[in-house]
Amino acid sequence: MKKNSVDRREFIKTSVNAAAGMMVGAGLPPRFMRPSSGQSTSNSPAKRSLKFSVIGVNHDHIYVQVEAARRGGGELVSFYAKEPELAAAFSKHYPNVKLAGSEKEILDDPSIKLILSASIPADRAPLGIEVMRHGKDFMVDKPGMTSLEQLAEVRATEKSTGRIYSIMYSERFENRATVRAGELVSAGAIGRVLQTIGTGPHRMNPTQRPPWFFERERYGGILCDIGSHQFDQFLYFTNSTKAEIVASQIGNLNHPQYPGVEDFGDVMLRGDHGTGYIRVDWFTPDGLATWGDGRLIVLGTDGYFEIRKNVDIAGRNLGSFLFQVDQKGTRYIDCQDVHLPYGERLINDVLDRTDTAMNQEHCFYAMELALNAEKQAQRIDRPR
């Protein structure tokens, strides 16, 4: 790999480093609908505390959803992690925080009201099902579950239970350009939303990878893993609240040495506002200075935004950029200073029992979608 080259792991730390200590917009819209203010906000009220816990760091994502959580005004007071360099690792990370010699220690105190997990993809909805059935409330890292099954139960929990189940789509929630664009195709900028397109390259690093990584029974599928964020921006962006799968396929293209790797997928969709098109892929060759040009274009009958999440390729730095073409011209909007709003309304959600980081269906629904994608899909592998 090329010296300049970021790998996703350093990518996530130093997003974690930039983002810690950021303040949030204190706009709190009605799920499943985008902010109603076209303008970010730097002025919170004041932040309310409360305190939560971790369970699984199998996913560096746990990061971003530790830092998105404290930015909110949540507290870390314990984690646990069963394997012991993953718990080193993440100790490191927060030297004053508890290792926890359980998963029931932290789910039997009573002073936690939110936990957080990035655990083995197959292992996240069973965890779920727990937090919820021990009164606790729980953000996930994506995919939240990797079967129809799964979620079908988690849902089942959550109805009865009453508690939240929060799948922390980073692409949306962790991206400034994305919160920024939202703001705007809310105020009216591009007219009505007619489609998007997502696409989300990543670097494979096969060397790097645990061995779950390799097994599609415990990762999930690409569509259900990598593209559960481009669904939930599908519904997000065209405001749809129903979908039907158009077409989808998926193929191991080029690692005929790992057969449980699918390394190719996309999706055309309709829904009842709009339609979509998603690429996923693990062809991010070494030559781009991070671990995926990821894009989304959101297509309005007046103009479009394209956004690039990770790199601008003309050469600026690494960082979430904004572009908008309608009918005064094409110009670049700096988001840089934009306030990511999530982890602020969440943790108002737990205290309030409200709903306002993301609604319910809405957060289920995007799982639905690319489970569904990912059941149905056709098989396009390489000829041997």
The other form holds:
2 protein chains.
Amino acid sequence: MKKNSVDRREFIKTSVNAAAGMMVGAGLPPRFMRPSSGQSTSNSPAKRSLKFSVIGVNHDHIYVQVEAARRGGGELVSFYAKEPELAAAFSKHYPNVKLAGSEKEILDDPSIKLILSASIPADRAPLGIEVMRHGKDFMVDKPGMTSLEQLAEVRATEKSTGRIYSIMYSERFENRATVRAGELVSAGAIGRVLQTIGTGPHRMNPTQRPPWFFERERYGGILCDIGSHQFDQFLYFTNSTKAEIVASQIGNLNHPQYPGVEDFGDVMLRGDHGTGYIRVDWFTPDGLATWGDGRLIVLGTDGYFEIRKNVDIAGRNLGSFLFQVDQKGTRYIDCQDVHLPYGERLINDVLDRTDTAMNQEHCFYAMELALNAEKQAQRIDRPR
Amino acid sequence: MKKNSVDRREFIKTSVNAAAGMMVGAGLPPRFMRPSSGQSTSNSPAKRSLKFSVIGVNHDHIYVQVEAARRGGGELVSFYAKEPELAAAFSKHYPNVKLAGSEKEILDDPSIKLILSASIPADRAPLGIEVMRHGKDFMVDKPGMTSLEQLAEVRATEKSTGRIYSIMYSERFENRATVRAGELVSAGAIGRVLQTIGTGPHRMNPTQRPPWFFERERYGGILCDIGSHQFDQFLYFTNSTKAEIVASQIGNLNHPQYPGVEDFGDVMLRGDHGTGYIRVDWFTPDGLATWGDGRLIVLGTDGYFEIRKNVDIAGRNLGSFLFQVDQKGTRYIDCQDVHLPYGERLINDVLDRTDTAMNQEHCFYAMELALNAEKQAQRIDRPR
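Next up, the form predicted together with another copy of the chain. The previous block was the form predicted on its own.
After this comes the whole thing, all chains and molecules, with the earlier chain placed first.
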């Protein structure tokens, strides 16, 4: 019954394989439509390059991660996945990239500088710690870890090794309207930011999910998992470095057949430079043409932005859309050609030991907030 | 610097006086464009009629209230305002309506069945109590009262007199897309309602506000005042009759020159049949073509509605717009011809002693929640 519904996995696969197509939402430019040869390509003479590998392909975000790193100058040289069917699927996208015999083979290879991972969420921190101990940097899908204990260990290892543990908060980094809004907010377009309201509705597609999707210990809870994007955006747009969780709720409101699932979560938070509200859920209905009608509203003293991240319902339809209202007027801002700098900055950071893609403490703190919100959340379940 | 900005007062005055114009947002059909003769008019042969008066014209909502009652069959026969300039302004709109010599003259007139008021908020409950003690019904602008003590006294008087104390929550009753959404939700269009997110941004226009706007004791605080609409909608759309305030915040974030103003407020609440989030503020910038880009998102198990109450920015522009996404598709629903039943139902309730316009306990409970949220709110003020 999914007429006109395109779930995110289909969307990404279509985008990587198709010879053409509009990639505004997923952030993949047309030249990556054809299966890659694995060689790095350069957009400009000055692009730097390094070799990277992938360990763990349990979530399709890995493709978005790989493409961001390749756009930034990285060369994907090998990968490892312990599940043969997942390894086979990954190989189809990158047929010239070597399947390593083990994680160890990759970790021990001194020519590889950066590891990307989208393994099962609860496995990411242990892997990332190993990666950092082997002198390499780590770029991982969100959530970057699934418990405060893991976060503490990751923080300690990152500090002692001086490596990078970068969590790809794709709903900001790979979303053109969000990137453009960030630039404009930093330039003072709406004055001082007072509040963010972020919603992250998602489509569940339970029949297409692996077992770990239904096991809370393995994905970390809804606020940790899909909520993490929202905490990143709250900190970034309010320019806050500290915040308290005013209140949080999680629940299984309508999926009693999947008791390990949390299908709803929301949070009020107060930062040192602004306040925020977050709501995430797994209720996107079949009648939406994409996986979720995510929004971000940034309220300032002198105006506001509304970002319709994936779709402008009954309007401009699929894509990433930015609306600005300020003291002078109301306008739609076309973001189709906005450059997504995360991948390039990350490659530079690996080479130069800098912090330009994302401040490391910000990266960790977004997860700290998410994990705390999850931990202290009051449960709201289906009414009796 | 208010190019293209139309504040609510101008919008209402223009609508009442103009010979033509699009009234979709404010809910006034074209036949009320000309100054009224004060005589009742009927849309249908079965419309009933009664005589009503106005006491207190301190807010321009009085015009929306009067027109709703007239559309419902009421005949405006007299009014009283103690401020001569306000009385003069009201008389211009209704030149054939008698200015009474005092409140008492109206209260003592047995032919008048219903009193409408938009007096200073803190004065409404004492007036309404007098109205009910004189055997008449009361239709008042929101907020209906400004303290829990006033609410308790109003409740007790309503109970002992059996009269009606109806608070016109205009952001629902006089907003076509919201009325239509209510009908569709009740019919099960999106399954069981899980959550509402309501935003009520407003334009301050400080130079056009009376002194009481800046005095908290007289308007009751932001959550009591403009927040009340949101509590009404939360209860109505989730079909809740009980709720707890999970957390609330109020603050003066950017108006230090008006220390009595609260320019921001937000609330998380949990009802017996759904949860909700509310954010209200006075930050609408000059570049918006109306007084506030209010939204309501109703999330259900099988879909969601988005209401853009006053404007569809850089889209369909001014008006009241409804968007529905469900298991079958995504659609825009044109609400230009939606009937607004509140006024007619209220007149019927006065004549028949029924409760069809709004359940009395719901009416009071929305204010109870608003007042409690205001009372227990944590203050967040401008960062140091």
